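Taking the form predicted alone, here's one chain by itself in structure tokens.
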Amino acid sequence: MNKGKKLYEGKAKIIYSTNDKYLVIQHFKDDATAFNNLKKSKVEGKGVLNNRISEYLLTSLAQSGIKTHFVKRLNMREQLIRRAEIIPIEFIVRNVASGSLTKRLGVAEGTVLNKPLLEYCLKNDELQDPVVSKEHIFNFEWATKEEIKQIDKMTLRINDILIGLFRGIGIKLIDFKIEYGKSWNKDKGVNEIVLADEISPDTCRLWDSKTEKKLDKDRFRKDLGNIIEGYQEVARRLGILPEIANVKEVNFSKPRSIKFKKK
């Protein structure tokens, strides 16, 4: 698979063309951003961790019947993914109150919600990704009623799968945001809705089940320090850190000393 020209560069990833018009290469950067890019920094090794964690989670979702854009990991920083026309909406699932929800509604952080709360935000940095309703989505034709119905069902299913997966390794899934796109299925000859985003500590709030220590990008947002260690801890619990840690290319700053038990 030949890597072609840069098609798009976002805050955390770069998309490159390939010699297959239905596939592109996604490169994970070390850039850390918050508050719609108002706060920026480089966190060495973050892109490597997000690439590997996202691969693991998207593969797990695919095994549970969720259609995703992920094809395979190419190297430490890049994935081969299906090309997709992105729907301009961020889909946010909240299981516990945190972040912007607490500021908008005055709900105490850590409040467990009675059931998962699904919110929609327009993807627009200049407008600071405003919350929108389904009526906005339909009125401005960002997606059809049938597409949103399908996506809502997929999103809540993804939430169920991830809650169980993270609970098994002692982590609470507080909330997460994902995006979807329409991708061409060559076998069926139709466009289909696919999960077209990473799932990583950049896009999820993840708290230790016992201590509620934050293991996600909130460590950067809130200046809690030890950002990379939080991401490493997630990878370690998922059982994928040993592979990363043995690669000389990765030089994490002041990594924790981790002992691995012999099986």
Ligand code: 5GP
Given for the second form:
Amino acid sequence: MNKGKKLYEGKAKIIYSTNDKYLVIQHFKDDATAFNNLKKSKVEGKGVLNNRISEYLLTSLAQSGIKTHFVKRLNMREQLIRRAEIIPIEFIVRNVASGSLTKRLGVAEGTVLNKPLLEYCLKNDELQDPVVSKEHIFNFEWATKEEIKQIDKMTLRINDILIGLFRGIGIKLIDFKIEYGKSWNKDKGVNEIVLADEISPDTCRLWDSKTEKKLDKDRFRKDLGNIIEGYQEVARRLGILPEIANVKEVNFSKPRSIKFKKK
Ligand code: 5GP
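What I would like now is the form predicted together with the named molecule, since the data block earlier showed the form predicted alone; can you produce it?
Entire complex below, previous chain first.
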């Protein structure tokens, strides 16, 4: 698989073309941003961990019948994914109140919600990803009624699967953000909705079940320190950290190392 030109660079990832028009390469950077880019930093090793954690989670979801863009991991920072036209909506699922929900509606942080709450936000940094209704989505034709119906169903199923997966390793899934794309299925000759982007501690709130210690990007947003240790803890509990530690990193412009805590 030949890596071609850069097609898109986002805050945490870069997309490159390949010699197959249906496939692209997703590269995970160490850059961390928050509050609409006002807070920026590099968190060494974050890209490597997110690449591996996202691979694990999307592969697990695929095993449960969720269609995703993930094809295979190529190296420490890159994965081969299906090319997809991204629907310009962030799909947020909340199981416990936290973050922007507490600020917007005055709900106390940590309130367990009666049932999973789905929210839609327009993907637009300048407007700070505003919450939108389904009516906005249909009116501005960001997605059709059928697409949203299918996505809502997939999103709730993904939530169920991930809650169980994380519960099994002593982690509460507080909330998360996912994105979907429309991708060409060569075999079927149709465009289909696939789970795209990534699922990682950058895009989820993950609290230790017993201590409620945050193991996600809130450590960066809230200056809690030990950011990478939180991500490593998630990877370790998923059983993928030893594998990361044993693989030599390739494709770096300068040598880097990831530090792992001694047990
Ligand atoms: P909130 O709306 O409370 O800021 O975020 C809800 C959930 O979605 C959190 O898990 C958060 O990490 C994720 N999320 C929302 N918007 C974004 C975004 O623009 N980028 C990333 N990486 N995650 C987001």
